[in-house]
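Below, in structure tokens: the form predicted alone, a single chain.
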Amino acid sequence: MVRHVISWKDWDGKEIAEMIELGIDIKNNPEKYNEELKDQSLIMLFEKTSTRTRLSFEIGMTKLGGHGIFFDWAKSNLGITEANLESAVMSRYAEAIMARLKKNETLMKIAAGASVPVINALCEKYHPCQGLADYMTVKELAGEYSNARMVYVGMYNNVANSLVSAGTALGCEVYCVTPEKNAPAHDEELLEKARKTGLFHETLDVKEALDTDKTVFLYTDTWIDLEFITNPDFADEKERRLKSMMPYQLNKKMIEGSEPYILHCMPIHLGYEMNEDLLPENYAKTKIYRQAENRMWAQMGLMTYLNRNKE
């Protein structure tokens, strides 16, 4: 039975760690892998816009000897038929399907019809590829997951889900400082599994979350979904969120007395969830560009792992 990467809930920590180790080895020794996916194709289905996802997957496939093809939802027949019927056909053309979609429900239909691995490149509930790159960055900078603490501050969302599930599976301590939660991202099963590990903690006190001898990674993401941030119909809710969330903006004042690494999955809305005083040129331990680069290497590790472990 083909395995899909929808979220990290159903993946063992050893498997996630192996993907990351592959990503690190590919990054350090790219010439060893330049024919890893020779003559293979990845269909890259986009319903939502992207910078890092498209570039990292398409260039990553090329570096592995394969081919990534951009497939625009708006210019396909996916909107006028059943997604599972279309993905059944896609599976006849390519060795894997990557999908960046608005709804997890649609992603599950695509996975149901596919006979090749489907990789979730973002939906409203999960962002597993981002989480994989994030913990690759943790591994590079902290050495061991058990030596690190991931502190996510802001709106609890799809990225938070992936940080919590992947982090606790890997043995990393994860703190969430999330005064508000994006309702579509709620997954009680994921949270309960994380709580049982003893590694997952929830607090509204940032100082408490930063208070540790471990290597700290302070992470934030947008407070407002990208498709709504300029939508006039969302203006009132946008203002409400900004007032509620501004005390949780990442800035130099927040980190006084500590020296965490700063992460953000990007794009950044400066002056909102993060202040410009924490940009890399103003704070040396901000690793957002390394983190973004690792999207490519981590995903190359993921695709290599899936190819080598076909069932």
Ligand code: CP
Given for the second form:
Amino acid sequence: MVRHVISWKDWDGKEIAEMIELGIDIKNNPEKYNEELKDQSLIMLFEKTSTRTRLSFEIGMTKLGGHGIFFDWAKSNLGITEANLESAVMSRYAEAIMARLKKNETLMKIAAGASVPVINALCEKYHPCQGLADYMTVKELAGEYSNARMVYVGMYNNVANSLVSAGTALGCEVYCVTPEKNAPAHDEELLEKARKTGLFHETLDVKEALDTDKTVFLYTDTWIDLEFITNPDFADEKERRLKSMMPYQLNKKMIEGSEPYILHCMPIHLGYEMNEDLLPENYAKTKIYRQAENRMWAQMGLMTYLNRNKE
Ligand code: CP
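Requested next: the structure of the form predicted in complex with this ligand (the form predicted alone having been shown above).
Next comes the full complex, and the chain you just saw is listed first.
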């Protein structure tokens, strides 16, 4: 049976670690892999905007000897029929489907009809490809997952879910400092699985979360889903959230007395979830560009893993 990458809660730590090791090996020895996906095609279905995901998947496919084809939801016939019928057809053209959709429900319908792997490139619940790149960055900088602590500060959202599920599966401590939760992202099953590892912690005290001898990765993300940022109907809620979340802005004052690596999945809203004083030119341990670059290598590892392990 074909396996899809919807959320890391469906995969074990050994499998995730293997994808990351492949990503690291591809990054260090790209020439070894330049025919890995020769003549293969990846359909890249987008219902939402993107910079990193679009570019890293398409260029990653090219580097592996294959081809990524951009497929715009708005210009497709997906909106006027059943998504599973369309994905059954898509599976006859391409070896894999990557999809960035507004609703996990639609993604699940696409996965139900597909006979090739479907890779979730962000929905309201999960962002597994982001999590994979983030832990590749942790592996590179901390050496071992067990030597690292991921501290996520901000709105509990799709990215937080992927950090919690992938991190705890890999053996990394994960602290969440999330005074507000984005309701559509809630997944009790995922949280329960993470709690059982003993590696997942929740607190509202940033200093407590940063207080460890381990290598700390302090991470944040937008406080508002991208499609709502300029939506006038969301203006009041946006104002409320900005006020409520401001004490949790990542800035030099927050990290006084510690020296964490700083991560952000980008795009950044400077002056909101992260201050300018933590940009790489102002703080050497901010690794946002390495992290964004690793989206490409980690996804190449993921696609190589899926191709090598298909049944
Ligand atoms: N982090 C991320 O998914 O970036 P894009 O939205 O630009 O793809």
